[in-house]
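Take a look at this one chain, the form predicted alone, written out in C-alpha cells.
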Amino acid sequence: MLENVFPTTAEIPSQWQLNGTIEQREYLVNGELKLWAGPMNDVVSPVTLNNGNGNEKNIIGSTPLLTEKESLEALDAAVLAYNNGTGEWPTMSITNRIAHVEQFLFEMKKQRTDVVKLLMWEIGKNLPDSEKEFDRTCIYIEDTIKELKSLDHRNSKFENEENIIAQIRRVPMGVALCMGPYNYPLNETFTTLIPALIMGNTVVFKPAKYGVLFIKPLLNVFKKCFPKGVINIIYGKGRETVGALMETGKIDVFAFIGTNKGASDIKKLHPKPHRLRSVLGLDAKNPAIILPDADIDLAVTEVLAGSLSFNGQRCTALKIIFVHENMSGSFIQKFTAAVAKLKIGMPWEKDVKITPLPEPGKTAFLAGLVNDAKQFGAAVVNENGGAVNDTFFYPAVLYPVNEKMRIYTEEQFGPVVPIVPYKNIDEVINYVVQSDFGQQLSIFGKDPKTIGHLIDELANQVGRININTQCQRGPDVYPFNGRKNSAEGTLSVADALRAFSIRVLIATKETTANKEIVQTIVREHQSNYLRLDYIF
C-alpha cells in the first residue's frame, strides 16, 4: 500500500510547489542581516520524490554552518544590548516593548503562507495542523501581551508593612539563549522566545535541527521590529555554536525543549550554573490508563489521536497503553478498525493523517523498536502495521507487549502503539511510579472512586492527568509542566512571562522625607519601575 505514497514532480499541486531550491544564507547578529559564504547544510524533505524508478531524495534548500566565531558575535552583541540591565531594551518602558511585539506580530501575520508551506515540506506536518501552529501561535503572542499588561496592573501599586513602603516590579534576567524543537518548531519556539523578549530579556534564538527554513521568513520581520543586539539569530551544529555559547557563562536563561540528555549535556558546560536559570521541556512517556469501566469508543478516539496525531511526534502523545485484560480483545479490534481509516499520504493532501517523517534514521529507529517487541512476545496486530517506504512508517500497533522490551520503557516519538494488558491497577501504578518520565497521563473510566483514587496515586508523579481525554499542551493559560526526566520550570501564558523574569523589590521606610521623594518620582515619571501609570 506504500508503494505509491510519494509523488512525481507533476503531481505537487501547483499553490505547494516551492519555486526552487531555497538557499538560506542570512543570519541576523546585532540587527544586521549577515551573509554566510562558507559551507551550508542541506536541508532534506521528508517528501521522497517518486522519479518513475524509484525514490529520489528531495533537498529543497541549505542553511548556513556557523561556526563558534559567528555564534559569539551574536553573543557578544545580545550581551551589549542588556548591558548589565541597562540597556535600551531592558530599562524601556513595558507600553514601548509591548509595541514593538505588536509590530512583529501585525509582520509575522503576512508570512503565514510562506511559513506554513515550509512547515509541511521541512517537517511533514499536515496542512491543517501546519496552519494550526501558525494561528496558535498569533493567538499565544496575543494573549502574552495581555497577561503582561494584566500582570503589570497587579504589580502598580504600593505595600506598606511594618514601616516599610515597596513596589514589587518583575524585571528581565539577562541573555537568554532559546532553542526549540523540530515537531513544533515555530509555536513551542515562540512561547518561550516571545515571554524572553516581551519581559526585556535580549536573545540569542537557535532553530530546530530540523524546520529551519521556516525562519527565512522571518529573518526580515525580527530585523525590522526589534532594536539591533536584542534578538540575534543563529545556524549551525550544536557542538560547534550552543557550546560555545554555554561555554562563556554568559548566558543567564536556556530555553530548550529536546531531550533530557541534551539539556544535561548542554547545562553541564556553564561554568556557574547556580547562575542558569533553565526553562526545560524534555521527554516523556504518556500512558493512558484504560479502566474495565471505560467507554471503548470514546477511549478509541482519544487514545487514537493521542498516539497518531502528526504521526506520535508530540512529547504530548500517548506513548503507551494499558488496557485491563478483560477488554484488551474489543479494544484492539477497535482500535485497529480506527487506524486503518486514518488517511496516509503529502501533508497537502485532503484530510490526510499520517504523512513522511523528518528526521534521518527515523523508520529504521522505529522498525527496531518493533523486532525487539516481537522477541520478545509481542505481534503487530493491524494490517501494514510497520511497513516502510523511505521515509514513511506505517503505524504500528504492537501487542501484548511487556517489560523485557524497549518500548516498554523508551520513548518512541513516531507512529508505534504499544499496547500492555493489566490484571491490577497496581501494576500501572508501579508502572508511572518507577518511570524516568512524568509529564502526563490519562486515565479512561466511568467510575468516580475509582479515577479519584487513582488520582491520589498519582498526583505526585506527573504534571497534567486529563480524565477521558487525550494528554495535551493546550489551553496555553493551564500550567505546562513535568516531574522527573520531563521538564524543569512551568510554562503557560503567565508561567512564562514569570520564567523569563525576576521580581526586585524597591523600598523605603517610611518618613516623610522618603513618601515625597517616591512621590515626585511616581508623578514626575523619573523611573521605569517606580510607577504607578496603567497600560490599558
Given for the second form:
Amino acid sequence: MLENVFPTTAEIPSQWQLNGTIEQREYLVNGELKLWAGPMNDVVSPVTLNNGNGNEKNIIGSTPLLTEKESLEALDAAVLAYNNGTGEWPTMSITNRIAHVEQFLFEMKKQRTDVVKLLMWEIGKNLPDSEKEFDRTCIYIEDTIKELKSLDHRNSKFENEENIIAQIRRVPMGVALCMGPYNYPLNETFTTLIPALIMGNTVVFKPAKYGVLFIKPLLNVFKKCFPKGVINIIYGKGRETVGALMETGKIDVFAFIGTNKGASDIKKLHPKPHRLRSVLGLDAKNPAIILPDADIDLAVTEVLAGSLSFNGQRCTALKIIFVHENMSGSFIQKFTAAVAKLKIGMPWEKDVKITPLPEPGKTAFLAGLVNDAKQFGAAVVNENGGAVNDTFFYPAVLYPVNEKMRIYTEEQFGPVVPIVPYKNIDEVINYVVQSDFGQQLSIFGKDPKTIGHLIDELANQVGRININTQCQRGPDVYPFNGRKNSAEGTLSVADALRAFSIRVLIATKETTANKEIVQTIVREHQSNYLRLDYIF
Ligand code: G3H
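Counterpart to the form predicted alone, namely the form predicted together with glyceraldehyde-3-phosphate (G3H):
All chains and molecules follow, beginning with the one already shown.
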C-alpha cells in the first residue's frame, strides 16, 4: 500500500515546488551576514521522490558546517554586545526593546509562506500544522510583549517592609545559548529565543538538526531588527560548535529542547556549573490511562490525536496506552478502525495526517521496536501496521505490550502505539512512579471519585494531568514543565520571562533624605530601572 506514496516531481503542486536546491551559506555574527566557504551539510527532505524507477533521495539544499572558530566568534559577539551587562541592549529601556521585537514580528509575518513551505519540505509537517506552528509562534511573541508590559506594570511600585523601601525589577542574566528541536523547530526555539532577547540577554542561536533551511528567510529579519551582536546564528555539528561554547564558561543561560542525554552532555562542559541556568524540555513517555468506565469513543478520538498527530513526533505525545482489560477488545477495534481512516501522503495534500519522517534511520529504529515487541508476545493489530517505504512508516498499533519490551519504557517519538492491558490500577500507578520520565499523563473515565483518587496518587509524578483530554503543551500561557528526565525549569509566556531574568532590588532605608532622592529620580526620569512610568 505504500508503493506509490512518494510523488514524482511533476505530481508536486506548482505552489509547493522548491524550484532548485537552496544553498544557504550565510550565518549571522555581530550583525553581519557572513558567507561560509567551507564544507556544507546536505539537507535531505523526508519527502523522497519517485523518479519513475523507484525512490530517489531528495537533497533540497545545504547549510554551513561551521567549526569551533566561527561559533566562538559568534559567542564573542554576544559577549561584547552584553558587555557584562553594560551593553546597549541589556541597558536599553523596555519600551525600546519591545519596539525591536515588534519590528521583528512585523517583518517575520511577511515570511510566512516561505517558512511554512520549508517546514513541510524539511520536517514533513502537514500544511495546517506548519501554518499553525508559524501562527502560534507569532501569537506567542505578541503574548510575550503583552506579558512583559504587565510584568512591568506590576513592578512599577514601591514596597515598604520594616522601614526599607524597595522596588523590585527583573533584569537579564547574560548570554543565552538557545537550541530547539526538529519537531517544532520554529515554535519551540522561539519560545526561548524571544523571551531571552526581550529581557535583555544576548543570544547565540543554533537551529535544530532538521528544520534549518527555514531560518534562511528570517536571517535578514534578525539582522535588520536587532543591534549587532544581540542575536547570532550559527550552523553545524553540535560537538564542534556547542561544546566549544560551553567550555568557555561564558554561557549564562542554556535553553535546550532535546534529549536528556544531550542536555547532560552539554551542561557538563560548563566549567562553572553554578553560573549556568538551564531551561530544558526533554524526553517523555506520557501514558494514557483508560479506566473501565471511560467513554470509548472520546478516548479513541483523544488517543488518536495524542499518539499520532505529526506522526507521534511531539514531546507531549501519548506514548503508552494503558487500557483496562475488560474493554481492551472494544478499544482496539475502534482505535484501529480510526487509525485506518488517517490519510497518508505528502505534507501539502488535503487532510493528510501521516507523512514521511525526517530523521535518517528512523523507520529502521521504529521497525526494531516493533520486532522486539513481537518477540515478547505483542502483535501488530492494525492492517498494514509497521509497513515501511524508505522514510515512510505506516502507524503500528502493538498489543498486548508488557514490561519485557523496549517500547514499554523507551520513547518511540514516532508512529508506534503500544497498548498495555491492565487488571488493577496499581499496575499503572507503579509504572508512572517508576518511570524515568514525568512530563504529563491523560486519564479517561467518568467516575469523579475514581478520577479524584487517581489524581491524588499521580499529582507528584508529572507536570500536568489531563482528564478525558490528550496531553499537550498549550495553551501557551499555562506552565509547561516536567519532572525527572523530562524537563528542567518551567516555560509559559510568563515563566519564560522569569527564566531569562533575575530580580534586582533597589532599596533604601526610609529616611526623609532617601525618600527625596528616590522621588527625584522617579520624577525627573533619572533611571531606566527605578521608575514608576507606565508602558502602554
Ligand atoms: O514537542 C513538544 C511540543 O511542545 C508539543 O507541543 O503539545 O502543542 O504539540 P504541543
